[in-house]
Structure formats: C-alpha cells, structure tokens
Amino acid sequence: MHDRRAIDIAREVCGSASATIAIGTCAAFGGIPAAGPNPTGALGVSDAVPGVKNLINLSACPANVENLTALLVHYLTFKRWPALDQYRRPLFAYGKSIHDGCERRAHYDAGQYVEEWGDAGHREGYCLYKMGCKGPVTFQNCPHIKWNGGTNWPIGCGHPCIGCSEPNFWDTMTPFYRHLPGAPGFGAASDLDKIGAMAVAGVGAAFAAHGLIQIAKRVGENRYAPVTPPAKEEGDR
C-alpha cells in the first residue's frame, strides 16, 4: 500500500466504516497544514471525503483522550452517537466556550487583566484576555477535564488559549498574543480598556447603591414604627 495516495486510502476506509472519527484539528479541519496559502492543499476529512457517513470531529491540537474515551463509551452504552454541533463535534465536549468555564472568569467580570507577562496580575491569576486569550471564541471542555490526566491546562499554567479546536484557527486566531478586537457580551466594537474601568466603577456603584438602600430602609422602618409612650415613673399622675 506504500504506493497508494493517502486520499485514496481515506476514501476506501471512510466509505465503508459505520462511523468516522477525525481525531485532532488537522484531521477535522486541516489544521496548521491547511493555513493560507496552503501550498500542499491540505484538507480535513469532511472536505477530503465529502458525504462520509457519521463523521465526528474531535478537534484540538492534540485531541483530548478523555473526550475520545467518552465518545466511545457513549456509543457502547446507548448504541448511538451523541448530539453534534455545527462542526460535527460532540456537544458534551464542545457545547460551551472556554470563557464560560474558565477559572479566571471572575477576574474578567471584575475588569482585572494581566497587562504584561510576569506582572502582579499574572502572578495573581488575573484574566489573560489582553494577552491574546481566545477563550471567548473557542469551544471545548478544557477547563473541566484539563490535560495530562487532569493535571492542568494552558490557562491554568498562565498561558492564553490559542483557539486550537476551532476551524482555521491558525489564520483567524493569530497573532496569538494580541487580544480580540471586541469583548464578548459588550458588542463587537467595545473597547476592552474602557470595559475594565467600567466594570470596576460598576462594582463600586453597586456597593454604594446597596449601602444607600440599606440606609433608606432603616429610615423608613424608624419613620413608620409605632411609638411607644414612655413608662410612667413613680409619682407621676
């Protein structure tokens, strides 16, 4: 078989298989080899073998063995393949963005960002969005299952997500250390630096408003509380 083209082998194997699992971003979407200008004409399975039966993509560079195991166990248990997203990836593994499950999400919401490598925010575990993290537009369960037997994951180690599980990530996510032009949840044209300041101001305003509400509540309670006449002292008529 050494004289046969890989594309011919893929067509033969995928054409007769009950299901095809494309493991890794290269197999699923072409990966780095398919990055522009793609001189070799690299393709993912869906483009190389159109119409393949029951194609399931397990993208990421590399694919996580935990997701592969879960996929096979699902089929052995239920005798059917799991629900897939628009890129034919299992929803149980790719149904939510990394941003939604990130351990640094609270810092993002508070407007606390790493400004440069090794600064105080970096050491404190602040959000890596300004350092180029692509978690808001990347879908995978890395924050939950992690890597190397659940030891850690890139963001946990202080490195931003580069979006390796997404189609055309090399072309659309680079430069890897430049943040996205907009901020999720605030509109595509949002200014991240202003959002951070707004978030901090908003938290302060919330605390101030809470204090004012509590004061007003106490004033109201005192205003409408029944008045108890003072007890008569001995000798009073």
Second form
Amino acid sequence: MHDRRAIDIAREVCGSASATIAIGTCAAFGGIPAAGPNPTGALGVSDAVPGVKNLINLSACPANVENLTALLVHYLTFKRWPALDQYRRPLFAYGKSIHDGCERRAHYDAGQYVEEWGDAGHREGYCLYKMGCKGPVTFQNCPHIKWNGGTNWPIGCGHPCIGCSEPNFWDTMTPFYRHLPGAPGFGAASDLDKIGAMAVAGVGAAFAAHGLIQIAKRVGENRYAPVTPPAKEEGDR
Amino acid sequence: MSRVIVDPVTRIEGHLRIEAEVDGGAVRDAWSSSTMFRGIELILKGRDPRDAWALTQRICGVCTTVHAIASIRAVENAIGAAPPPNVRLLRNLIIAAQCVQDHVVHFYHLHALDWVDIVSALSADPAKTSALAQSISDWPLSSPTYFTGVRDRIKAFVERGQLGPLANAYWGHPAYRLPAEANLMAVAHYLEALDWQREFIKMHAVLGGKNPHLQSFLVGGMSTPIDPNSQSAINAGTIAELKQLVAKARDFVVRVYIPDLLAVAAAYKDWAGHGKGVGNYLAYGEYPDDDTTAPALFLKGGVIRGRDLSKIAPFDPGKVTEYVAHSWYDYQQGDAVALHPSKGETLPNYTGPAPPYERLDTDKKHSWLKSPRYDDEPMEVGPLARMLVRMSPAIRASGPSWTAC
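For comparison with the form predicted alone, would you give the structure of this protein in the form predicted in complex with its partner chain?
Everything in the complex follows now, all chains and molecules, and the chain you saw is the first one.
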C-alpha cells in the first residue's frame, strides 16, 4: 500500500460504496487533527470524499461501539439506513441532548449545582452545568447506553460532558471548564452564577423544554459549515 | 543486498514504516519512519492548560490515559500543584489497570500470531490439547469438548473464507514452531482474552467514565468524588466492584497468560538473540508512593548503559533532549542542536518525496518523529527497560519485595 495515498484509497473505496460509515469524530468532522489551527488541513469524510453517498456519521471520541452495532442491526433488519439529523448522525443515537437524558437533570431543574470540585454537591451528584458541562448542546445517547457495556459514563464520574460528538467541539466547546454562556429562560444576558437556587427551582422545568433546544440549535448553526444536504432524509437501500 | 519495506507496520496504533537492507537473509541496516503528523503541540498552543490533558490523550486510543496523565503532571509541575492522596490512589489504579490490560492485549492480540499458527490449530487433536493445557495450568476451560468447540469455530471461520483481521498472515510458514495442539490452545486463549480485556477495562469505566479516553482527570485532582455515604461517589459498593474486576483479571493473568507466555517462549528461546537494541535502557519510574512533589516510586526509575545491569544511574529529566536532524522539522538554531522538551519547537517542514513514493531517502530527513536522546545517547524505553531497571541489583537491594507488574 506504500505507493498510494490514504486519501486516494478513501476516495476510491468510499466514492464507489453504496454507503459510508464515518466512525468517530475525526472521520465524521475532522476531530482532533482538525482542531484549530488545523496544522495539516485535516478533513472529515464528507469534505474529503466529494460525492460520497449515504454517509452516516457516528461521531464521539471514541465512537460508541453500541451505536455501530445498532446501526448495522438496523440495516440488516430494515434493509435501509436510519433517519439522520442535520449532521448525518442516526436519530436513534443522536436524537436527544445529553442534558435531556441526564441522570442529574432533576438537580439542574431544582437549581442544585456543583460549585467547586469535591464540594457537597459534587459528592451528591448535583448538576455539572456551572463546571462547564456541554450536555445541553451535545447530542448523543450516552446517558442511556453509557460506555463499556453500560458500566459508566463521564458525568457518572463527576466530570462535565465535553461535547465530543459535536462538529468542531475542540474549538467550540473549549475552554471545557467554562460554563455555557447565559442561562436559558432568564434572558440572553443572564449569569447563572448570580441566580439563586430558589429562583431557578420555580422555572427550571418550564425553560428546559424550549430554551436549551434553542441554544443548541444556535450554537450548532454558528459553528458548522454544512455538508451538501442529502437528497433524502433516509438513505437508499 | 535488497531493501524490504513494511508500510504500514500493523498491530500497533499509529503509522510506522520500516525500510530494511537485507543481505544473505540478515538485516544489515534499518530505518523507521513515522508517516503521520497531526501537530498536537501546535493545536495545544494558546489553549487553557486545564484542557490540555483531553487533547493530549487523543495521541493514542490504545495507550489511552498515559498521555493524559503525562499532560496533567506537566501542568501540575508547572504550577506547583500537589494533588491530594486520594487522587494519587485513583491515578495509580488507572495506570496499573492500563499496564496489565495492555500486556495481555499485546501478547495475544497484537503479537501472538507471529508465533501461533491458526491454520495449524485446525489439525490439532482436542484430547491431546486438553492434556497439554492441563499440564501447564489448572484453568478450568480445558476439556477435550471445549477445544473441539474452539477448533470447529475456527474451522467454520476459515471455510467461509472470512478471516477478517486474521487474513493475509503467514499461516503455514516453516518459522512457526509450536505443535498443532499448542496452537489450538493458544487460539482458544486468544479468543478468551478478547472477552477478558473487554471485562477488565471496566476498571477504567468505573474510575474514568469510559475507555478509551477516560474523562475524570482534572489538573490538581480527579473528578471522581469519594464519599462512602453517597450514591453518586466512589463508595464501598464501587470498591467491591473494583475488587471483583481485579480478582477475575488476576486469575486469568496467573492461570492463562503467564503459563502461555512461558510455553511459547520456551519454543522460541533463540529468538531472544534477534533484534537487540542499543543496549541502553531508561525507565522513568511509576506509581507515586507519597504526596510530595518528588514522591518515592513503587517502580523505580533509572538508567542502564551498555547492558551493564550492575550499574544504574538515577534518572534526570533535565537530560532528555530531541533532535530533528532526521525529522521533517526545522529548529531555529539549525539541525545540530538538541532541545529539551520544555524548550521544544515544532516547526514542520516536509522535505520527503511527493506521495506516492517507493523509497524514502533515508540519508536525509525521513520521519515525523523527532529523535529523543538521554544525555545525548539513544535509549530503549518501555516494559523491558522497566523490568531491567527493576531487576538490577542496586534497585533490588533498595526496593520493597516485588514479583510482577
């Protein structure tokens, strides 16, 4: 293989394939080598292989093997590829935000936040929003399938989500320990640090259903150069 | 004289190319080349140092954690942070689990097929395989029925022509020395080890959320809370889970991996004379035993020169430097200088042949790896170096009683 460039092999193989599965955020969106300043001009498959058909992105770092298995089982069962989101990720695995499925969601709604590593809230499993959690703007089924055979997931270890399934997350989600701008539901200029738990408790559930989806979409639109949209939402056979 | 080119070298993570000059069946000279550059050093520049571990960890998904730990320690060293005792214990557990899991994966899944002929295993007698297995270990999966099952599984696999990752090997090559029964036993354990590594690495999921790429590191600490009275922290239940994972893993290591290692090594003893390195060995040491900024280490570090195990020099990180004379980088002061990593420069400048190419000009720059030196000498690092440093009389006299990694 030493006489051929990897990108030429990818263009030949993926360019002729009936479908291509990009496994992991590097393959899907460029990932770590494409992080700013992208010293090598790294690309995801959608940009590196012009005209690629039925691309399915299984982003995350690493990709969760449960989702690859599910994708293949879906194809073998239904003889067609699943419905995808705007970044060509299967809705069955990327249809909801981390925040929506998070085991700590009740603490968010109740205004119970970790304020400092190792404080009482951290030990009790309070919400990691203020510590920089990107769960509200990250779409993947981590909270439900978890990792390593359902053993655990990062938030289960008291660490914020870093948004690893989202395009360009190394640039858009960093600094990882700075919380998302504003607090949805309190107006654009709200500063969560100044909002008391009492105030949050009353309205948390009300804004949760709307505000965070909006913020997710806004962040998404700003940070991603869209790929050529597919002709159909569902892939061909 | 002919040149043999292996590119990519498989069964490693990453992108390595070897060019070797072969004369009369013996390698006379050889060059290694890293064929990929991502520029993580450049990507890290200007970022929040608390984030650095997450980016650095992505250098490798197989030796995940080690680059994260190195990054965390570098930042902590720079700001003079001393993590608390529980952090040391958590990190030691994570590093040790990585070390043990990686050894088994390396032996069975990355390396064993250089010694174990899968196709030969098809002609093995399951009853004789059972007798062989029971003669070296009391591991319970050793009945003739069990080995018949494994043989039939492999047979169906081969007959369908779907060898997958096992295709394109050297099956039937005369350099394979194990009898068919030993091959069948090793193939059975290769498959068992696939399950084993998946189960044992749940250690990392418990302590780091997931593997690869654990996500519980923090500069100055760990995010995993410890509170025996909390449902959301490491508590007695977690400790019981960890103990169970370790006990099961240890059982396989002691009753399967080590006996297999000795059985295979016995058949290939003379191979130990091939491919000897520079004869200098360097181990940094690992597993801090206390919480000072220069802690005592459970596995001591040290430097061995010229294969002289009787003399061991202490490791001094200040003596590590990197050259770019054979690498596709420029240094502002030119190729003659060697820079300490803390003063390191990463200025890529590819001057190799335009791809696709047949040969590298190995007299000139030919790799994306810099050339690290210790006290201006090349060193072998890794498990062998760690073992030799540990086994040297000087270290043995000073250390605690110790038998295996």
